[in-house]
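Shown next as structure tokens: one chain only, the form predicted on its own.
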Amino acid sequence: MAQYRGRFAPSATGPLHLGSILAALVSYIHAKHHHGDWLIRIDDLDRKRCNQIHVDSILDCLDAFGFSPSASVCRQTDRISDYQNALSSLEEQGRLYPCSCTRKSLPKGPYPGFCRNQIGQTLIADRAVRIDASDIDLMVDDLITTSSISQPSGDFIVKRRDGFFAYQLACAVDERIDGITHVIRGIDLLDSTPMQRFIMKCLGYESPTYGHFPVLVGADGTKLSKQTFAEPVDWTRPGATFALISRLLLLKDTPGPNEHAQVWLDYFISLENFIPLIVKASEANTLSI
């Protein structure tokens, strides 16, 4: 069996917030419990929203919180040729087609297939590229959640009309390059898993094992995210943030808010049932701020 390799892959579109730190913590603790490697990958393909200031902020924050990767930090923008090679392989298989549909022209839900008659046709600049996903497998043997995927994705985009490679393709290739064996991430990304596994299967990659945990939500019930302007964490006081997470998880006899980050990490690592505690807290509706 391959050596355990996990990862945390924040997008460089803004500073880390409380939900980001929880996501990093869960994947980090899971790797430590399995005596494995833990990597950091910066998702920075969207050059309209990503910038170096955000990259530096994220890395400084993770360092302050004691999250030390087992290898050098990698960035998606260093892998454009790898994504292009994967796209070319899928094109050679006759799985891709150009799509001229705009977001405004499409109904909600899975892609209805307006451009499917273009399957196998030459890809065209300034048009999105979709993959024929008619034989996608929606079943996910998840390590954490019992939730299921309610509807198929339809033929999803693998390269955007603006020329950027889509998240699903890039992520699938990244896991292969980094030798990731376990992807432990928020349940908000559960729907992405079949799409990424489908691309891996098409490319002949071995799929990682997946686990999706409950995420933090705001008072309005929506997930904390950069898109909803979640407040950045104070990376100068990691103990206070870890103390807040421990209260949300209803933990007792914890280190104090002024304790060093490593003291907190050692404490969380000592909790063998750490992830079940998160699931339990979610069921008790305490993962809300």
Given for the second form:
Amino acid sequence: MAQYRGRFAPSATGPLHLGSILAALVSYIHAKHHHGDWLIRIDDLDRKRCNQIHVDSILDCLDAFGFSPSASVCRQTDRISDYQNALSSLEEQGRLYPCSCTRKSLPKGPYPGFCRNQIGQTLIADRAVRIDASDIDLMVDDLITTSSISQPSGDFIVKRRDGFFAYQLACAVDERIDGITHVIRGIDLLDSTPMQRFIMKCLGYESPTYGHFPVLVGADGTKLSKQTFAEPVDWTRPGATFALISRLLLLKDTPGPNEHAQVWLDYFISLENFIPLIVKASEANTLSI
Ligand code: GLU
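Okay, that is the form predicted on its own; can I get the form predicted in complex with glutamic acid (GLU) now?
Full complex below, order starting with the chain above.
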């Protein structure tokens, strides 16, 4: 059996907030409970939204919180040729097509297939590239959630019109390159999983095991995110952030807010039922700030 390899893959679009630290923590604890490796991958493909300042702040912050990866940090921008090879192989299979639809011209919901008659046609530089996903499998066995995906994607984009590889393609290729066996991430990414597994299947890769955990929500009930300007965590006081997380998880007898990050991580690792605790907190609506 492959050794456990998990990962945390933040996008370099802003500093880490409480929800990101919870995501790092859940994937980290899961890996530690399985005596596995845990990697950090920086998702920085979108050069309009990502920059080096965010990369540095994310890595400094993870370091201050005691999250040390088992191998050197990798970045998606170092893997463009791998994504290109994957795209070429999908193209050779006749699964891709150029798409000239603009976001504005499309109704909400699955892609209605306006450009499907282009399947197998030559890809064009300034057009998005979609993949024929008619035989995608929407069922995912999940280690944590019993929810099913909220909406199928239809034929989805694997390369954007602006030339950037899409997250779905890049992430599928990354899991393969890094030998990831377990993807433990927030439930907000559940709808992405069938797309990523579909690409893996087309490319003949083995799929990792997935687990999607409940995410932290703000007062308005939506996920805390960099897009909604969730406050960055204070990485000079990791104990205070871990203490807040432990309050949201209704934990008692925890280390104090001034304790060192490693003391907190050891404490979280000592909780054998860490993942069920998060599910319980979410059901009790305490995973909100
Ligand atoms: N970088 C993406 C995000 O932060 C994807 C993460 C993942 O696949 O775990 O939402």
